[in-house]
Structure formats: structure tokens, C-alpha cells
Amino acid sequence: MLTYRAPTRDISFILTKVLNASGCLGRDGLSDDLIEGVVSEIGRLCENELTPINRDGDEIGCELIDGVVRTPPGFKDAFRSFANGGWIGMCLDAEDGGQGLPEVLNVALHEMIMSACLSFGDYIGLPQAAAKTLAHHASGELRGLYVPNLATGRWGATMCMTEPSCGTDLGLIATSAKQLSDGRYTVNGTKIFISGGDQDITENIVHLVLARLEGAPAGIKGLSLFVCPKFVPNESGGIGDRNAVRPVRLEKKMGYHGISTCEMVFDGAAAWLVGEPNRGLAAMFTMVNTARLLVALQGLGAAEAAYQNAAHYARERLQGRSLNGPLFASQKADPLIVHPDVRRILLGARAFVEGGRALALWLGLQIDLSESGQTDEARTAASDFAALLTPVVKSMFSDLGFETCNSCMQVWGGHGYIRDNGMEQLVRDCRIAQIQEGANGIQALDLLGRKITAENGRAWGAFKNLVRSDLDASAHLDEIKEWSARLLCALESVDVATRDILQRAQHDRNELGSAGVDYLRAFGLVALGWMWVRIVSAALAGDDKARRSEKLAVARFFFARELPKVEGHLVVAQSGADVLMALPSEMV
């Protein structure tokens, strides 16, 4: 059975020493002590409330009984603990029922949730994302009614986009909406793969639905966003009549069993327009981009849990002898941890998890600064960075999360394949992250086709300058001079490849799709290397000798074993679209 110890010490180190979150944000009352206290409390909650229910979430899962979804044992109580602690609305303004804490702390919250019980995360993340979306785009009346109820955990939420014939191509959405004489709307259609589509955790569920008004333009330009509650609020804001929306099926999934994944039917359901007609996709993408970061944290959190359990097993399991002769002569065999290939797996996991943690928290900090930066220039730069790095983090973290869980299962040998030990659950649970909120191939196309070129490459240029600046700042540190030089070369290689791919794409747009996945991984490895330079720099500046030794050792592994993969990915990315497209479709 899986165990989990929240890495609060490392998260606090990243936030306070590597990123200097309190200094960057400059908020009244936000201090290193507050950050460490929040992280510690969240870690305690995840260990005590979520780890014990993870197994039942997988083995028992959700059930659809008489039109209502029943969640696994313990999920309702755990949700209430998070709601009562104010963690659902932690980043919302106090006037909306929140605590006014920065988004970067929400990143820490969700990493730990995903490690302790991955399938629980959407029950927290969806109302957070819905509240943020409504706070930004809804009218004052809608905001006043819905956002506080979402922030306090009284009401849950969903994001209703996908349909039986419409996945990534949202222009194919067929769900329709019609305006009534009293200003309300009715919604008709079917949505599938809806996380949390129904549940018995909250008293109401707020569905945010993309639909097409009568006479609206075809494609994505004709989509509007509607709020469609499970129970229509009465005049006092309480629970009123049941709305004409219902779950008709629970999907049977590979993993991720603790979250209800529903097919939902809207049969003339009462709804209210959010924002302007035919501008729904822009509003919905506030929720989508929030969700993409949370999906990245599914991969990161699962990898942390996999690493912890694999490392513990490798220290305890006796198997074989060291290649240089017995190290524990009094025992019948040496522990697995003495074997180089086991070390390769564990150090690879740790290099991703600790570097990825820093990158995810840095991205959360950019989201904060995009709203609270002291100048227009600072807010624009942070917004650019958030847009540029979101597809990188979503795609790479979900890929590496799955790869890490799979390789850590290998450490357990045959015992990893046995359900009782829990390692195979991590593999099954985190596999969804590579698919949901935009499959990873789409993220790669978004990065190379949109984000890199936006505003004449402004964000990409700023990112390169930021990395170079940090490398210059650490140039005096003897311990990392060589690593910084390698990273600078890798950054320049990505820059050259960027220009080459974009130039060829002017004649054949398939070059973007052909190069995208490998280009994104190369970009992501450079970003992880940048974080490792910052991590080691902060560790060297501190007086914790054990941390310094550990960080130097893991960074050494990263720069020797992971960063060199950049060149291989770029060779593939620049191999040309014809390699993929020359064979006729009927012969593929």
C-alpha cells in the first residue's frame, strides 16, 4: 500500500530561497513564516486526510445510483476538511469568500493533493477554476451569487466542453442555447468526459457550459459560455428546484476512479449567459489554462509519490550483490539501492520532481505577477511567461510523470505489478494527464505555432534573456560553472532550431506539427536546467550542508544524463515533415 510524506521542507525552500516569493510579490502580511506555515498545514492535511482514502478511491470508485453519483468512502469528509480550512478559496479575494493568498501557494497545494490522492484533485480544482472564471467574466449579480458559494466549498463545479463528436476541435460543438423572454436561457445537448459531472460531496454543482446560440456564427466564433446549476438557486440564493441536467452514464476508465467522469444530458436546462454572446471561448480559457497547470501537477505529484515509494523499497529490499562485491556482508544480499541501474531510475525521478517543482512554482508566481506586478511592463512580462510556459509544463510534466511512475514501478519488480502494493495505481491514475485539457501533441503545436511567435516572439526573447541573466549571475560559483556553460549551449541550440523550424513552416505548416513534441521536450529540459542552476545557487548560499550536498548530487545527474537529451530531441524536431507525411494515408 502506498505511503506519502509531504515534501514541505523542499517546497518551502523553493518558495522562500529559490524564488523569494514573498519579496517578489510584496504583499502586506505575506512573509516567509506565513508561506512555511501554509505549506506545513496543507502537507499535514494531505497526509492525514487524503493518503488513507486513496486506495478506496481506486478500488471502490464512484457509482451512479438512481441518477446520483456516490463518491468513494472518505471523499466527502476529506473535501469538507479542505473547505473548512479555507483552502478551496485560498487565492480568491476576501469579498468573494477567499483568503487572498497568492496563486503560487495553490500550486503547492495541488502538488501535494495529487501525490496523496490524484483522483481527489478535481473536486478541489474545478470549483477554484470556475470561481476564478466567473470572477473575471461574469456580471456582478452572477459573480455575487456563485463565486462565494464556490470559494467556500458549498457548491462544486464542472467544465462542460467535450461532446461525442467534438474533442479538441471545439468549433464542432453542437450543444445549443436559446434565450427566453425573461432574459434566461435554455441549454440542450450532450457533454461527455465531464469530471465531477455529478457527486454527493456538495449541495449544488455549477456547470460551465459552452453552447451555441441560435443564429450564431459557425465554428469557435459562435460559442457562448453559460452557467447552468444542478439546482436553480431560489430568490434568497439557496437551493431551489432541480434543473434539467443529469448524468446518464459513468465512464469505465483505466484509472482515476475516485473522480466521477460523466456523460451529461442538458434537456432544456435553465442557464445564464457569462460575459458577451459569441465570446464564450475566451472566457472559458480562463478555466482551461488554470486546469492545464493542475493537470501538470497531476504528473508532478504522481511522480513524487512514485519516487518516495520506490526509494523506500530500494533501501529495504535485499536482492543481489553490489557489482564491486558485497557491501552488507552480514546479510544474505545487498539492498537494491546499491545497483547503478536502480540509482539511475531514482535519480532520474528526483531530478524531474525537484526541478519540476521549482518550475511549477515559478509559473504560479508569474500568474500572480501578471495581476499584481508593480508596473504595466512587469505585468505584461509575467503574463507572457505564463502563456509561454503553460503548454510546456502541462505536456512535459504529464509525460515525465507517467514515465517516472512507470520506471519507479520497475524498481519494485514483479511486486510493482501487483495491485496490493499500489505502484500500478499511480501508472493508471496519471496516464489521463497526457490526454485531458488538450492532448500533449496539441500543447506542442500551441507552443511552436502560437506562443513562440506571439507578438513577434516577445515572450521567447524575454525568456532567453532571463535564463542568460541568471547564468551570468551564477558565473562566479565554481561548483556550477560547467553546468551553466552546457545549459547556455543547449539554450542556443533551441534558439537556432526555433528559427529553422519556423522558417521551413512558412512553406509547409506541417513542419510545426512534425517538430512540435520533440521541440517542446527540448525547450522543457532547458527550463528544468535553468531551475537546477537556481536551486543549486540558493543551496550554496545557505548554511544547510546536507541540502547543499543533495542538491549538488542531483543536479550533477541532471546535467550529465538529462540535459544532453536536448540535442537528440532537436535532431528529431528538425528532421522535416516529409518523414511523417510522405507515405500516403491509406498506407500508414
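Residues that one form lacks are left out of the comparison. Positions refer to the first chain, counted from 1. Just so we're on the same page, rigid core means the largest C-alpha set that superposes within 1.5 Å between forms. All values derive from a computational prediction rather than experimental measurement. Compared with the form predicted in complex with a further copy of the same chain:
- When the two forms are fitted on their rigid core, the residues between the two forms that move as a run of three or more, each C-alpha shifted by 2 Å or more, fall solely in 287-290.
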Given for the second form:
There are 2 protein chains.
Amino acid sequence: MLTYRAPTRDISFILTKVLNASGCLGRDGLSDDLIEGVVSEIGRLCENELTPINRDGDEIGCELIDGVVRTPPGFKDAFRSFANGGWIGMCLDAEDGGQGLPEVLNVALHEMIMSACLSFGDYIGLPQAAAKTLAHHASGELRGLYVPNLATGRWGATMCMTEPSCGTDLGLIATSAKQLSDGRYTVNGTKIFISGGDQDITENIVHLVLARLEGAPAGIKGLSLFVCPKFVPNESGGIGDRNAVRPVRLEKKMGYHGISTCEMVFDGAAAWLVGEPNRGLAAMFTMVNTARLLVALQGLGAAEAAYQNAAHYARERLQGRSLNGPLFASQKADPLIVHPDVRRILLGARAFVEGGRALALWLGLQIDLSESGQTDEARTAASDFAALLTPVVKSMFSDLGFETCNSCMQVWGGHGYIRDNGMEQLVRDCRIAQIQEGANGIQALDLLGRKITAENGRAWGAFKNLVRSDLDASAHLDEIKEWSARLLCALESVDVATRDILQRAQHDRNELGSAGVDYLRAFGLVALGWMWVRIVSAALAGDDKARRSEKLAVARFFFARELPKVEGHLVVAQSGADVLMALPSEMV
Amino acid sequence: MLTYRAPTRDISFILTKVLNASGCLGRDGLSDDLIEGVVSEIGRLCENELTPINRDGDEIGCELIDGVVRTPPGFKDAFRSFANGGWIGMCLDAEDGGQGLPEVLNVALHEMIMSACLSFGDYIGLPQAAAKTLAHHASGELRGLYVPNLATGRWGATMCMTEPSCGTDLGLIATSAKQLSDGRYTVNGTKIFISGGDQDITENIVHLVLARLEGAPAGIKGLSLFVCPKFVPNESGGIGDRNAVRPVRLEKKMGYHGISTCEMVFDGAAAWLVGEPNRGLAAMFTMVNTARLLVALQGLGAAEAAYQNAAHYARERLQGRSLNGPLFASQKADPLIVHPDVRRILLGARAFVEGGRALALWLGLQIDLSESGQTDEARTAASDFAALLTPVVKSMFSDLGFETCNSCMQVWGGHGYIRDNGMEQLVRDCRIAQIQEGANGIQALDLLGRKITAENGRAWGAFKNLVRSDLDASAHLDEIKEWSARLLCALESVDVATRDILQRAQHDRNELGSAGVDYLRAFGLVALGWMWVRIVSAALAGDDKARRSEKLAVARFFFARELPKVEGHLVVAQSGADVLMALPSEMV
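Follow the form predicted on its own with the form predicted in complex with a further copy of the same chain, if you could.
Below is the entire complex, every chain and molecule, led by the chain shown above.
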């Protein structure tokens, strides 16, 4: 069975030393000590409550019995522990039942949840997302009724967007809503792939539903957002009548078995409008950066767990001899870790996970600053960064997470392929991250087609400046001079490619789609490299020698073996849409 | 559910026009017509017999009940169809109960089996391998008793190598054998991960077992090969007493559920020595090139099936609009195939599958020529090529197969992640190919540490000459001039890197392990590019205009988007072992 030790030391190091989160946020009461305490408490919770339920989550999974979903053993108790700790509402204001902590700590929370039990994450993430959406967009009455119940874990939540003929293309949503004479609404339609659509963990479930009001325009501009509870709250705010929304099917999936994935039928279900009619997508998209970052953490968290278990196995398993002759001659064989290719896999995992952790936490900080930054300018800059980097992080982390889980499973050989040891579960579980919250191809289009060009490239310009100024700040450090130089070159190459691709796209928008995925990866590798410079700078400034050695070694790996891939990706990104589009559809 | 149309036209085109198999082999009776007939018959069989059982093979899988394995519904009947068609013994001599067909046609057979039902393949491949091993190494009596029964599908077979503490490192094998006073042998020990260790398909199962005779040297030089039947044949060659070998456990795996994966206990089981004592590994390794090529075909075959089903879905599924504006304005959305990124996935799949098919079939031809070439020189040259390219093809095809299945699953979005549609099964099934028959990291070491350097680099020198002369032969074709030039550059880069890595390895063998995986991929991409030049040359020489357009377009994709990756892999391959080895084991 998999083991997991929450990397609370590294997370705290990044938050306090690399990113200086408390200083950046400048909130009353948010000290480094508080941050370390929170991280350590969450780590303990994930180790103790989630690691033990992960296997049953996969092997037993969810069941739909007589119209009610039964979650795997232990999920309800674990949820209760997180709720009781106040972690569901941690980022909500006190008036909404929350703790007023910054989003960046929620990033830390979700990384550790994903490592310990990936399929549990949505049970926490969904009420958080619903609460935040309602806190921002719902009327005072709805907010007062629903948000505290979500914040405290009394009620669960879902996001109901996808339909049988509408995944990426939300403009095709057919679920309808109509207003009754008393002002209330009813919703009719079928939604699929609804995570947590039903469960036996909370006494009520709050569905946020995108639907089309009678007479609304076609496409995404005719979508409104509704809150549609499983049980209609009664006048005292308790559980009232069962509403006409029910799970009719539970999907069998590749992995991710602990979360129920439901087909939901809304059959004239009572619902309440959230925000303005026909502005539903905008309300839902309040959450999009956070939601995508959490999906990125599925990749990152799974990769951390995979790394830990592969490293453990590589140190224990005796097989073969070092290529330079036996290193442990008295044993029947050397441990796997003497083999360069095994170390390639382990160091590759760390290059992604530790650099990615820093980037994810930095991104979490931007989400905080976009709301709580002290000036308009600061909020706009942070919002720009969050918008620009979110598709990069969502897509790259889910891709690299899958690749990392897969290569760490490879360390285990045949023992990784059998179910007993849990390595293959990580691969199956984290595979969902490449798909959900906008498939990765869409993220690449979002980056090149929208985020890079928005406001005349303002965000991209600011990002380049930020990276350059961070590299300047480290210019005095001998250890990283050469890496900085190479990173500047790579940044320059991405910049040149950006201009080239956008130039071509003026004549043919397919250039964006043709370049997207490879362009995004090149961009992401530069962003990871930037974080590695910051990590090493912070480690060199500290007095922990072991950390310094490790961070220098992993950074060296990154700059020797990962950054060089940037050029190849850019060549491919600039190879032209005609290569893909010339052949008629029926011949592709 | 997945559909599959056997690509018999493309396979025949490659065999007859690209590789000129009948001309190369120069066997009596082996005409292009015969080849096309065989390919088409096998294709029909795979479509009709295997595609329908693939889903149950995964969902129901094997069960161990009262000490006997039950295979999934339909597996026995399908096996019978292949046996009745004579396809199990197809490459054996007539005297062994075979058809005397070349190995290259068995490559075609297994590609199609792997596409239609990957987990069925071992039931065919194992008796083939066992029969060939016994035909080469067993005494006349053993050969006469066992080989025809294997060839005709009356009896099944296994290869028993792996043990709980011995996977890659066969020198650690602990299973023991001792000779009785009557000259017979008994075997004691435990073997794990034994494919087809027990099944209900054949009346008997022939285990080929690596074991250590009493007093034999430690390590791989003390291993002997034994044949150990489930039922000891009686004097008339029929089924006699139940032997003391039994399955004690069936592994639950990530995929590949149709084949039973057994832990086998040999408890003083009667056995017969095959070949010389202590020469067991050499006898087993007769089959290694063929066995590894079949594993490569797991990757290739799964990728072909994934491509077909992704292409189908991409043409049918309406979602979103072309980036240049609606192409099917009267429909509610455009089909996915208008999107460049979807085409990138599909053309990428074809660039691998069609180029890889040619390379696999070429490799099959080399295996034939290494045995039946007309001169010593020809046999040696073919044997060199087979030895050199086998690790490349095994490793690259299984890696690209997995990547391709995964990206084709991505085309289906969430509908690919649920089990109903079968796309995720392809990913889970073909994942085994990266592990079995020598994990891919080992293949890379084999290539750089042995195959490249063998006989002073004779095989590598001959391979470079072969590629160069093929490029010369196509030099008059305007369409491929530029590709040829780029391919020559890439070949030159691989050559330079080869010398550099081998030079460093003289001082530190870890350079081989550090370079291995990336070096192998660069090598493999050059080999694929070489095949694409040959494919396009053949297509240009033919009169099928559609084929010409398609092959030119896919080759263009390959040279624009795949070949450029060679340089990046070589940079990484030459980045030095110290990057990986400097950190102490406990800190990695």
C-alpha cells in the first residue's frame, strides 16, 4: 500500500522563504509561524485521515443503490475531520462562516489532499467553490442561507455544467429554466459527469446549475446560474422537502473512484437565480482560476505521492549492480537507486514537483492579491498574472503529473502494474486532470488565443519583466549564473516565438491551435526554471546545508535535462498550421 | 464500445511495396499474392473473433476458482479459431506441425491481435515462442512430443523466469532443480507474473522454466532450462498425470485482464532438461528478439486501435467551432476534426503507427533473414540489424504506444475517461508493454552498452550505411529532398552523440545509463524517419493518389513535428552522469 509523508517542511520553506507569502499579503495576523502551523496541521490531517482511505476509495469506490450514492468507507469521517478543523471554509470571511485565510494556503491544503487521496479532493473543493461563487454573486438572502452551511461542511455542493452533447462547448447547454408566477424558478434537463452529484456525506447538496431561461439567447450569452438544493431548505434554514433532482446513473471510470460521478436529472426542480439572468457563465467563471489550479494540484499531488513511493522502493529493492561494479558487494544485489536511469526518474519527479509547488503557490498568491492587493494597480497586476499562468499550470501540471506517476510506476516494474502496491492507481486517478476543468488542448488555446494577447500583451510583458528582475536579483550568486543566462535565452526564444505565432495567426487562427500545446509547454518550462532560480536563491540564503545540496542538485537536473526541451517545443510550435490542416478531414 | 478495422491494405502495401518482403526472402511459393491473402485472412479473423471479446476480457477478466483459472468469455473459442487456421504454428516447419511462413507475417498477425484484443496475444505468442525454443534446443524426443502439440494449439505454454525477488536481474533466480536417479529432473520454487500460468483454453500447459541445478554456479551462468508440463504426457503422447505445478494466486492488474497472470508453485514438479545444463539463458534468449518485437507490437497495435476510434469520434462529435469561423454553419457545432490540436493528435498517431509498422515489419524480415539468408554474410548482417534495432523498437514503440493511446483518449474528453467507451482500456492494457520483456530503461542500456559497441560497432556502422544508401536511392524525388537532408543531419547528430557518450563511458559506465533513454529515443526517431522516406518513395512510385496524399501529409507531419525532437534528446543524453549521480542516495 502507498505511504505518504506530507512535505510540510518544503511547503513552509516555499511559502515563507521563497515567496515570502506573509510579507506579500501583508494581512494582520498572517505570520510565518501561523503559515507553518496551518501547513503542518493540514499535513497531519492528510496523513492520518486520507492516506488510510485511499485504497478503499479505489477498490470499493462509490455505488448507486436505490437512488442514493454510497461513498467508500471512511470518506464521511474524513470529511467530518476537515469540516471540524474549519478547512472547508478556511478562505471565506468570518461572516460567511470562514476563517479568513488566504487562498494560497488552500493551495497547500489541496496539494496534500491530492497526494493522500486524490478522489477525496472534490468533496472539499466543491463546497469551497460553491460558497465562494455564492458569496460573490448571490443575493444577501441566498448567501446567508447557503454559504455558512457550505463553509462548515454541513452541506455539500456540485457544479452542473456538462451535458451529453456539451462538454467544452458550453454554448450548447440545453437545460432549461423557467420562472413561475411566484418568482421562483424550475429547472429541467440532464447533466452528466457531475462530481459529488449525490453522496451520503452531507445532509444536503447544493447544485449550482447552468441553464437557459425561456427566451434567452442561444450560445453562452443565454446561460443563467441557479442554485438548486437536493433538499429545499425550510423556513428555519433546516432540511425541507426533497427537490426534483436525482442521480440516475453513476459512471464507471478509469480511476478517481472515490468521488461519485453522476448523471443528474432535473425534473422541474425548484431553483433560485444567482446574480443576473443570462450572466451565469460570468458568475461561474469567478471560480475558474481557482478551480483550474486545484486540478493542476491533482497532477502535482499525485506526482509527489508517486515520487515518495518510487524513491522508497528504489532504496529498498535489490536488483542488478551498479554499472561501475557492485556498490554493496555483501548484498546479493545493489538497490535500484544506484542506477542512473532510476535517478533520472526520481530527480525528474522532484524537478517538476518542487518547482511546480512553488509555481502553484505563487499562483495562489496572485489569486489572493487580485482580490486583496492594496492598490488597483497591484490587484490588476496580480489578476493578469493569475489569468496568464492558470492555463499554463493547469495543463502542464496535469500532463507532467501523469507522466511522473507513470515513470515512478515504472521504477516498480511489474510490481507497479499490479493493483496491490497502489502505484497504478496514481496513474489512473490523476489522468482525469488532463481532461477536467477544460481539456488541456483548450488551455493551450486559452493561453495563446486570449491570455497572451489580452490588453495588448500586458500580462505577458509584465511576466517577462518579473522573470528578468528576479534573475537580476540573483545575478550575484555564482551557483546560478549559468542557469540564469540559459533561462534568459529560453525566455527570449519564447518571446520571439510568441510574436511569430501571433503574426501568423492574423491570417489564420489555426496557427494558434497548431502551436498551442507545444508553445504552452515551452512557456511552462521557462516558468518552472524561474521558480528554480528563486528556490535555489532562497536555499543559498538559508543555513540548512542538506536543503542547499538537494535544491542545487535538483535545479542542476532541471537546467541540464528539462530546460533544453524548450527549443524543440518552439520549433514544433512554429512549424505551421498547414502541416495539420492541409489534409481533408476524411483522410486525417 | 471500440471498433476495429484491420489495416490490411496498409500492411500489405508495406510488405509488398515498401519492403518487398517476398523478393528479400526469396522463398519458394512466397508471392505478394500469398502475403496479401494471409494478411487479409488474419485481419478478418481479428476483426470477427477478437474485437467482440475485448471488452469482456477487461470487464470480466480471469478468475482463479478452486485452483483453476477461468479465462474470459469467448477466449477459448477465439483461440480455437486461430489454432484451426494454423496461425499458431505458422512460422514452424512442416515437420513440427507448422506452415513454414516467415516471421514477418507473424509480426503482421500480432499487430492485428494487439489492436483487436491485446490481452489475448500471449495465448498465441507463448506457444509460438515455446515451440520455437524447443525446436531449436530440445532433444529430438522432447521436440517430437511437444512442438506439434504447441504448433496446433492443442497445448498452451508459459515462460517462467520472474521470481518474487528477481525481475530484471535473472542472476538472482532461486528456483532449483535436481536430477533423480532415473535421469529425470524435479523443480522446486516459486515463479511470479507468469502469463497464462493456468488457463482453461488448452488441455495441457507446457511451462518453460529457468532453474538452478544443484551445485550450479551462482548468477546467470548457473541457470538451466526445463520443460515442465501441467500434465505429464503419457506414453502415447496424450494427457497423463497431473504434475506438481499449480497456480496459487492470480494478480489483479491495471489492465491486461484477459491474460491470467499467475504465481506458480513448483513443488517437486517433474521436468525435462532442454539443451545443456547451465546454458538455459542462452536457450531462452533464442526467442528474445521475437518476444521483444511482439511486446513492441502491443504498443503499436493499441495505438492503431486508439487512432481509429479517436478519428471516428473526431469526425462525429460536434463541439465548438473552427478557429477561423464555422465550417458547418448549418450544424449546431463543427466536428472536432476541424481543430488543429485534434489533428495533431491523430496525425501524430499515424506518424508513429504507420512508420512504426514499417519498421516492425522490416525488423521481422531481419529475424527471418538472420535464419534463412542465403549467405553467412547476409545472415550475420540481418542478425546484427535485429539485435541493434530490437531494443529501440521494444522501448520506443511501447512508450509511444502508451502516449498515443493516452492522447487519443484525450480526443474523447470525459467520454474517454469512463469505461463504457473503451478508450481508457487501451491505455491500461498497453501500459504493460513498457515493463515486460525487459523494462524500457534496460532496453536503453542494452542498446548503448551492448548492441552499439558489439564487434567494434559493426551493426551501427552497417545501419548508418543502410539509411544513407536508402536516402541516396530516393534522392531524385523532389518531394522528399528536404526531409532526406534533415534526416541525414539527424543521423549525423546521433553518430556524434554515440561517439561522445561511448568516450565518456570509458571512464564512467554510468554515462550509458544517464544517456540511455534519451539516446534511444533519438535513435528511434531517426529510424522512423528512414521508414517514412521509404514509405513515401513507395507511395510516389504507385498509382494510388489517395495513398500518396495521405503518406505525404503524414510524413510531412513527422518531419515537421517529430524529427526536430532528436536534437533535444541528444542534448539531454550528453548532459553527463554527474547530474544524476552527484547526490547521495539517501537525498535523491
